[in-house]
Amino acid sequence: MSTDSFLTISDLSAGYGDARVLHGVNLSVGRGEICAILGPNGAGKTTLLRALSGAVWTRGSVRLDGAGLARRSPDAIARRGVAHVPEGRGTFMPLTVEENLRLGAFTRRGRGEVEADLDRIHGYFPVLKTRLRQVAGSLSGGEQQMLAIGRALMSRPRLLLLDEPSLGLAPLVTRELFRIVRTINEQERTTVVVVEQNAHLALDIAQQAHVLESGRIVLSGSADEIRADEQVAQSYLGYRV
């Protein structure tokens, strides 16, 4: 992989109202990465991929590709290549899959483009093109996640944030999803940032992790590191090092 800084967080602060939830969170994603955020509920981890995606209020700075980021609209940075998939996924559920695929591409033009991508979604998710008249709502967990990876994906974004992609899914279907995820970080180059309590998968598709507690990072490191570091084992992978 790549190391040349792509994505680029310096002292950055965040949070909701008067409160603050991230305190000078520095860090970097190497172009074509996988970045693994860890860390105990309540650390921030959430708020971080807002911060990246415009949906929170933000001080410091957030660059991609050189390009800044911070204080932009959602929208914005949506169309500069940044696609959020929330914890819980975000899935429009009274609409089709087809409907949720085609939202996905809101920022791209030309027809046949867009039917194209969405040949290249059926590819990596082979159920959702025999689900595509059927309304979110009915699908599976595992194939709404599906879906809500399909959509972001159908942006063809840069860089891909991913909440808890394995919050209620077995964990057959965690596996497989976290499979395809590397898949399409492979084959696509696509940067991804993945906030994960699963720090066993998450870590076996990443480049490089960081520990978030309490709105700052306490540790950073390649994937290997982390999971060789004493804290992290106890805490998060169940052993002693």
Second form
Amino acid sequence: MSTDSFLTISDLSAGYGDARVLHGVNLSVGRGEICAILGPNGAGKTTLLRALSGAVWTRGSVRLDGAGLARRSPDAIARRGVAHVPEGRGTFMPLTVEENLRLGAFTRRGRGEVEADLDRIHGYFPVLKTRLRQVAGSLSGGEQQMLAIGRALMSRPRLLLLDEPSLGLAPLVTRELFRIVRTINEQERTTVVVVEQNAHLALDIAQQAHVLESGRIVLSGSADEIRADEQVAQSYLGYRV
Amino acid sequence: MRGPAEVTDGPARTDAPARGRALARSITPVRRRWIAVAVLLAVACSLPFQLVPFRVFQFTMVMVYAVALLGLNLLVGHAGQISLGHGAFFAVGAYAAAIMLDRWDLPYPLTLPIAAAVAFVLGLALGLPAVRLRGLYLALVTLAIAIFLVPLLKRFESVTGGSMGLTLAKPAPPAWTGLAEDQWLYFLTLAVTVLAFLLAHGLLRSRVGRALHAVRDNEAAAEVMGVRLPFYKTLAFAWSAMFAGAAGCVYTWVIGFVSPDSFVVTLSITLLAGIVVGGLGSFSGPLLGGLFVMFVPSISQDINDAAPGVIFGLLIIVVMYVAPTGLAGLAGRVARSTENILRKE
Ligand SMILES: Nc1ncnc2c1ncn2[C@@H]1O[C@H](COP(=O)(O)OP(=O)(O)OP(=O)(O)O)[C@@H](O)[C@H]1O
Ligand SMILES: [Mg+2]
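Switch over from the form predicted on its own to the form predicted in complex with its partner chain, please.
Time for the whole complex; same chain goes first.
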């Protein structure tokens, strides 16, 4: 585990109403690292990300660069530099691509900076530039995923939460998307927590990985260790080592 | 090399349809909107010189309703909330103006910002608890506001004039204008309407407007973008109440009389119907809704004197069936298909 822990989650429980989904999760992510969360359907991966961005009830502690995040409202957490690309992308369908991107910068004031950031996003996702005036609901699934990530980047996040970015995308598009996530992580030193069904891809870009099952972390380690683990190989990578 | 295309498209040979097509192409949606606004303003300015005073009065009322609907559009069409009690804010603006004119003899231009501010503050105060509710619950609470208003107005007789209401002098046209009273009131209302539309337009193009749209389209996503939901919903409520209050104030100027019976619950329902029929979230929705609210009841009366309410209700159903996005959506569809026909031509 990294010595310089940027995100520290201790004894975190979370859930919906009466239903508790996470049971005492502990994990930490180093500054500038990519951390992959793997696990079967219904394990609580989405719930973990929602707990980090304040969308569900939580118990326990979440610290980002030393400051407590737990039990703050989602908008307060967003203002502290956490950007969440939710499962299903959370696109504002009737708004244009440009309006969606500008909403990403909602927590920021400087006008010139926002313009510069729009250019930066176009650099990562050139296709968005050609679609600026188009209604976001008319984008293809892959384009919407790019928009969702681009929108998250518009807030200049310190922590980027990605929930199954590959969902519904062609393999080629998915690979391209992960390459860009890696580039963003390297160029902007953004810490990333990515939940992903495609374990291969996630482990390729991550330094650390954790396996979540029934709301508990059952395995943690470096990406290479997790890849080499026989159990993981059987359950998530689709082959026996 | 000289291709055939070059010959036929040469400037000397340009035929009329091609010129028409080029013209149609040069009219972008933005330009089209400005042209439409300019034409509309020109028509609006000439109306009071073409019509008899009663019609002038009716169009004045169309604008009064349009300003109120502009506010409701902000709340319902742009922020995705609901209010079944906007008649109450309209009434508050109307009474605020009436009381200022009646008790304090304030000059009438001053009553507009004050009445608007009073409605804004009241919207803020009532909106703060209300916006924590959703859908049906919010509808019910706003309806309750409209319901308890009338008895309240009757109760404080010494200020409000009780069931008798208050009668006031209408703003008189200054001599230099050479206008009749109905024309002067019309132009006053037009000025307020233009101001209100500019204000709403500016608001919607700002950061606040983006936040409202985000709240309407996806609350959860808006929140993780850093939009404080209670704050922006309350703000939408207050702004919306402010426009309704301003409309109420102008209503007092135009009618010269307020009484509790002018602001019964039906007014709130009619306003909501007006903006839904006019077109939620659209620029022209409030205007079309104003026309509907003003003229359809009197047309219904002509069709069937016994049951104007039935005709009014039926017409709402018909419009919603033919044009689910309201009259504004219908107008847009008609405009687009005419344009397509012209282009093919
Ligand atoms: N809104 C909700 N209300 C109540 N229970 C929920 C809600 N969302 C999820 N759950 C429950 O929480 C558990 C974990 O769900 P979660 O979405 O976190 O799983 P996941 O690991 O993201 O699964 P997947 O890989 O299918 O996306 C599930 O048992 C689910 O039924
Ligand atoms: Mg999930």
